[in-house]
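Shown here is one chain on its own, the form predicted on its own, set out as structure tokens.
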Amino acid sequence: MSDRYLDFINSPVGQMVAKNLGLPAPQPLERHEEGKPVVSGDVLLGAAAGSDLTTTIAGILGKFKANVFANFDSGVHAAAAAANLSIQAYAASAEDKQKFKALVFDASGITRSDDLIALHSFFSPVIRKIAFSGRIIVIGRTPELLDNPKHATAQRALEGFVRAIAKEVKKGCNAQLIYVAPGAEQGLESSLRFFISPKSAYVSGQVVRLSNTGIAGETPDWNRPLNGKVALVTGASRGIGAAIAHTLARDGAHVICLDVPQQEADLHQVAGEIGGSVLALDITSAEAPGRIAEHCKNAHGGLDIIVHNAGVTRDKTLANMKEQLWNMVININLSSEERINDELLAQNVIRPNGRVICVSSISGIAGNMGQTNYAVSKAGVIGLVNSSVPALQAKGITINAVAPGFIETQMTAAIPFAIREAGRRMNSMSQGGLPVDVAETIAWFANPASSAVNNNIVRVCGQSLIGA
């Protein structure tokens, strides 16, 4: 369904109603498009003095031809010189019209709070600068990880900095914190290139943590990272679950798409537009799970990525809920998913650096009334991702979840007016997401260089206003 409001705002008029009355105006967001650059213009990099992951970062930029500008005084010059990155000098004025399509800034040097003036000291003077669908990217430390107390308070203070800029920037723009642990410097790549990219158009103030998961990953054809890899899909026959389909394809899986028997035109019509392989059955039922390992087993030797997105709602308030929509609810969107993990690992299906991505919710994060039975769903599938993450890694496999927020869906369509309006506007790009959005971050999860992606929960819902 179309955002009629998102179409007038941008229209001429459009722009002078909302200027003279003050409404939300959002930025159409830009997207991937097959034979764009990483980034399209140029980026500002910068580092906090001591910082040690420059020279990781320009080397990641180098490779993606980014067009790099740094300070004169920043030191970022030298490490820029160690990664063979070839970078141009800047001086911020009043006067220039420079725009910068992302800034990056290294933050690991940030060691106590006096230090923390170094993020006043790089964006403060170039935040206007940042061009429509800009990036905004700071790297720092895990604090959990570090043995000093004055650093793991300074770096912990980076997440207040990402979350309130990412609400101040407008214009589309979004604002990310990645986090890397020690040793998992290597894989900070796949990240960087998903954040600073448009795939991540509605993906907005969010931490990430890079762990040293001794997963060994590997480097990928950046165009076709998922070349000869196998993917199932649940849910795949339409929405998010098509979306999540046609991404991975376009990444070079084979596509296993599962959904019910009654969904099964539907999904052999997008099986057969991404060139994949039809699974029909209820993943609720007895069998499914055993039924799933031998399919994979049988017909592609294994399985190297399991999306797990198939859900329902049935939404009362629990004063009048029936006990069999509680059940029912808890069932598809938790339950299966563990049973299915669980004979998968039993039978050894999914292969070394293997991929466990699940769908989780906002309203898991921040509860929505009449969704009790859904919200304990999705929260549960955050702790599924939490509790899982020592079993898996023993067998080289990571999990991770997306947390959507309003996406464009026929769910959604259905929404009443009201409530679909303030869905559409409650977060800091004032506008519903896509599909393709969820399908974007899953692919990000789902690239064999992201093996230091691991339990995270990643929100796909522009910087929504309700809950964390």
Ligand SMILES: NC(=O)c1ccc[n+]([C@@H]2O[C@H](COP(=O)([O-])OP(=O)(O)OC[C@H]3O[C@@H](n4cnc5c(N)ncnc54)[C@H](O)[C@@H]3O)[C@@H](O)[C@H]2O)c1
Second form
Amino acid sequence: MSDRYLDFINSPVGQMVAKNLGLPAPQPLERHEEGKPVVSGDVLLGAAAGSDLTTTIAGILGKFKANVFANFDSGVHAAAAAANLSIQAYAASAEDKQKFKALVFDASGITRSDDLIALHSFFSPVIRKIAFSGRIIVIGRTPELLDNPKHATAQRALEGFVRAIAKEVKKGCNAQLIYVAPGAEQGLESSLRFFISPKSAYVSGQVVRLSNTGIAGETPDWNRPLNGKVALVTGASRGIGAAIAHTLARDGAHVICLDVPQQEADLHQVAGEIGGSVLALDITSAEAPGRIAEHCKNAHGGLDIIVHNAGVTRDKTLANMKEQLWNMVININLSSEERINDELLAQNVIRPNGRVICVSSISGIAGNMGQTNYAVSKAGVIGLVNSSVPALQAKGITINAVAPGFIETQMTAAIPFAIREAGRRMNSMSQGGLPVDVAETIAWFANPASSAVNNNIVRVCGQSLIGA
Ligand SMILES: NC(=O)c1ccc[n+]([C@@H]2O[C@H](COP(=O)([O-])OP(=O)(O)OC[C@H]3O[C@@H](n4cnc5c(N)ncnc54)[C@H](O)[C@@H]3O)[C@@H](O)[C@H]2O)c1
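After the form predicted on its own, can we look at the form predicted in complex with the named molecule?
Let us now look at the entire complex, which starts with that chain.
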């Protein structure tokens, strides 16, 4: 559904009205377009003294031919030389017209609270030089895994910086923090590529943990990273599910599109557009797990990626909620996912370096009026992710979830106008996201190089104020 306010506010008259009345002024977000570079603008790379991830970061930036700058006095130049990356020296001044599409900072060397000043020293002089839809990426070390309490404290503090700066930068910019566990350095590439690119347009203020899963990742063709992979997407006939199917197919996967038999015509339409196949069934039916497993084995010899996207809302305050509505929502949104995962695991359908990807909701994080059933189901999805890690990891499979905020779909179009408008604006980007924003985040989880991305719940919500 179109966002008329966003269109109006970006017209010459609308800009004047917004300025005079102090109205939110959402900026149209830059999104991925086929053939465009990973980052279309200059990158400023910085590092706190003693950081040990800079060479890895420089090597990754070099792979996608980013145009990289660094301050004269930083240790980045030595790290870049070690990574064979040629960089340009840069000194910020109030007069210079330089704009950066991304500010990337290696904060791994921050070992004490006093050292946190390094964030100020790097970002303060250049924060106004960030371009439209620019990116701020801070990279640190996972606090829970650090032995030294002072070091753990300082690294945990990075979260506050990222969440706050994400609220300060406007112009469609965002900010994220990536914690890298020892041994997970090789997993940084897929995450840095995602977060520095327009694919992460509606993800902001997020903290991602890369862990040493022991799962061997693969180096993909970055233009078609899912070449040769088979993915199954539930609820694929429309909305977010259709966008996921399109995005995974764009990345090279064969997509099995699943939805209820009543949606079969739309399902065939989506599958036809992407060269995928159709599996029309109700995921709550008793035979669904077995049929999915059989289909994947017989038609494809197994499965690489399953995306549990199908979901419904049946909103009522608890006092007015019939037991049947409670059961229906829990069954579709949560219990069926458990049953399907159990069957796929029991029959060893998911191949090594496989992916289980769930769709939660910010309602499952923050709760929402009239959504006790839905919030229970979506909080349960987070529980499913957290609790499934040991069994899945032992089979070389990762599990993660997206938690979308307000996404423009039939589900949100059905919300009454005033509530819908509030939901749309109550985030740092003052607008709803698009189904493709959720799909791109899922495609990053699905990437065969993302084997260090495990047990993460990533909100795709433009940094919604709800549950933040
Ligand atoms: N739209 C949003 O703002 C938003 C926000 C947070 C989370 N989500 C979640 O994203 C997912 C997709 O949402 P959407 O907005 O695209 O919804 P949608 O209603 O447009 O699509 C959901 C799809 O799931 C299918 N489905 C429902 N029950 C099924 C069943 N028993 N078996 C098989 N398929 C079934 C439907 O037929 C439909 O095609 C859902 O899990 C939803 O809870 C959406």
